[in-house]
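One chain comes next, on its own, written as structure tokens: the form predicted alone.
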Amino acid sequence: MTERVLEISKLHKSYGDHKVLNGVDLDLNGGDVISIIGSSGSGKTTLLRCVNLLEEFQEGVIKIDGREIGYSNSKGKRSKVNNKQVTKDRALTGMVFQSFNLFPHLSAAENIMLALRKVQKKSKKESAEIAQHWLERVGLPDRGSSFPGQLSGGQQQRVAIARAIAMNPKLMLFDEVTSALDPELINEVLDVIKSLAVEGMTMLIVTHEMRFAYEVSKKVIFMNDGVIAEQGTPDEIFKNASSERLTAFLKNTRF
């Protein structure tokens, strides 16, 4: 039986009177890759940020490995867990953002090692070994001593990916990780994510790279106005769109 890694049920998120997520349901099994596409403002990034507990949400349940994260429910009363538990819950996921968010005063290896040492309390030696392993894995075996300012944007993003994966999360979240990159650097980052997918990493990916989403995903979700408007296999979404909104969104996409 396939392991259910992520379960999202009836998720609602608002900023004041503005509803960003309006009853989202989503399941993700171990080893699956789901890509989320949609126009700006459709709720894609907010959904990822809720899973990573960077955003509070008013209603709904998010479970990772069968356990609710971020909130507890007792006798019908919903309450936010304490900050210590939030940190533990957040460690179940690794998230890579649009911006690289590397510490400029730390080398590539030190950026990867920091959370391993501070959060997981690993020794300097073990942390360094893990950092080097993942630098090699993302194609940067000789750049561990380089500082972010000495790396290209694509290299910085690959270090950010290595940093997130080094923590051994249950689920990887990628939020438009190529949007800040020059066009010639995009493929080097996407190729790393593709190789992780081949190895069976469980991933939820927000992307505007349609060809990439088609190639890497088991399922593709189209979000519109805070809801999952359509979902299916890559062929179903990209070649047999059934709604006018999805057809309009994909009008310049060709396969």
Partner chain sequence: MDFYIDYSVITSSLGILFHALGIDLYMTLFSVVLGTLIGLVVAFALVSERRIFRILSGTYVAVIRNVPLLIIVLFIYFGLPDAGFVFSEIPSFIFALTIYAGAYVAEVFRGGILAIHKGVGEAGMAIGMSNLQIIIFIKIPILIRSTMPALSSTYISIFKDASVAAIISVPELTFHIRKINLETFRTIEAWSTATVFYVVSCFLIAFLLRRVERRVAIPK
Second form
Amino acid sequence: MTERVLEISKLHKSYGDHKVLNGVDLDLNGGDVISIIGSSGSGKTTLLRCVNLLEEFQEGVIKIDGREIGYSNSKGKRSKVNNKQVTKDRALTGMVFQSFNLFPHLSAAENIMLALRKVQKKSKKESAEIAQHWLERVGLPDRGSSFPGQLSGGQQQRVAIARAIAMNPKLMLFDEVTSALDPELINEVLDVIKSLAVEGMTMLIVTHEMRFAYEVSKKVIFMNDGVIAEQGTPDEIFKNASSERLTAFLKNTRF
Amino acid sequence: MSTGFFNELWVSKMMIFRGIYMCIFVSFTAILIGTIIGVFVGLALTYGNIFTRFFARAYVDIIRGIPVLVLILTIYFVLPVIQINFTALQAGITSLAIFSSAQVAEMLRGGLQNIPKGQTEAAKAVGLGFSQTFIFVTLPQALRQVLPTWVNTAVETVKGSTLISLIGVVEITLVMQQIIGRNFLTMQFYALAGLIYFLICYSIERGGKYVEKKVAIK
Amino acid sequence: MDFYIDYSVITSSLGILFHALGIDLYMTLFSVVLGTLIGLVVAFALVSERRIFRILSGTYVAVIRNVPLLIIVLFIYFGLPDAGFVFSEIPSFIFALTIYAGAYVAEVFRGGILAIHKGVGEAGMAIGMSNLQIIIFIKIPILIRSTMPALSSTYISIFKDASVAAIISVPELTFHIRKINLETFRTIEAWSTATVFYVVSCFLIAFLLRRVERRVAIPK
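The structure above corresponds to the form predicted alone; please give the structure of the form predicted together with its partner chain next.
Below, the chain from earlier opens the complete complex, with every other chain and molecule after it.
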């Protein structure tokens, strides 16, 4: 499992005059887990949203399995691909959001089944089996018929993870998935992500949980002002921080 | 449109102006009276004892449960039977006032009850009495809240005033019917009626939005 | 003057009155169903990113909401035949009431769409759903559930507005009550009956709609 899954090169993104990403390069091999840390406004969430094509970006290339997504370049002319292709490209990655974003009118199982049926055109029976499988996997085997409003934040986030991963993506994106949770519910979500890492899922994780980043990642990236300011193994980043900025950042976060 | 329309329009301009005046007079009076009655009924709904609450509730629910047209016809036909001799104009204004009073009462109750309990508790805590709390804390907040709905009621009342043409009040709708009866320019003059009502109602709506912004709590 | 109360003219025509009420309900149902479909489309146009959609739908809603129903009815029933469109009373009235309902429903739905959390649509995108799929399977179901209380009161208003059909001689309830009043001079009996019919009908419709509301409410 060493094939290149994700390749980001020279990514630039701005809102008007405000530069959010200023030339980001990042590679992920199959089975890699990379965590991105940094203060808010450093561009880490935007980077993740670009990979999921929820944001447009002005320059740079994102490739998944060696193929460019979201844009096409022919004879030096860069253009957006059509909506249908965007939808297809987006399905290559699974995204879990800070605010869960479960569909409030559907039960936990139906949340997982919806895209399986409507996007992947699987039968109801097969979708239900896949949903049940992933509900068990995230530790909620008997909550399939509960609605989001009836679940705790931690349970909702686990359903959201199940919903994303059930689509069988090449790469999972986690965007500060524990930031909206009460402290006592954080671990149940992190444990699910850890177990996925152990199984070899390729993951890109934006997080404020430093201990978790230290334990789960193969590589940690520190972003600052829209660029990757430092990167290395967890030990290099957390134990032997060299730059002033990283030291200052780590001093202000709990470990 | 033919030149005939503009000729007819010129000939009937005074009739139309009188119709517009009548529409505005009727609506304004009805909203004014309706708001005064509605405030009392609304207060009864919110703060009254069980009996006043019951009667206020029955009044509001019955009025809100019947169409404006039925209300107008009922008032117009029933009043003479019980020896109250109102002109058509008076009967029309009365029915529209009753209509708007029920709307005002219900919105005021909603507005007053929507104010968080903490507000009245805080007012009591600093030593304000019941009426002081009401005048200085509850009411100013409730009024801001009900303003959009009140403007809506005003628009509904203007629109409802078309129906008093049925009992013979010569307002815009009836004026147009008289004009059309003479020249048969049906589409043109009904379209003109629509335009006039649109201008009146839209101005009320815009005016309401403006005031809303002015008094908004930042 | 001595008057006495005599409801026999009412009791002897109860069958006709219920039939007339049926016509009101029939016209309401038609207009509400069609108006809701129109309102749904218009509401998405109102919040569209395309300016032209916003302008067209915004004009429709602003014009219809600020013109009295009676004028719309008179324009359609008496005016349109001049332009070669002739409909009989009930279809013209349903046409008018549908256009009218569409604007009010659109306004209710517009508020509902804006209240849907943005992340829910993004979550749909993230799992590979197309814009159309997101609207059909996620936004509309949430929308209908969340706006059901406001929709209910709009529907009840539309039912009451159906009485305006009396003016173009549709033989519905208000028309018949007025007829009984003019033919028998049993004024109090006639209009008290109208009040009871309308108040009870509104109450029953509200009751039914509240049951629907509870059924479709998003579980908490």
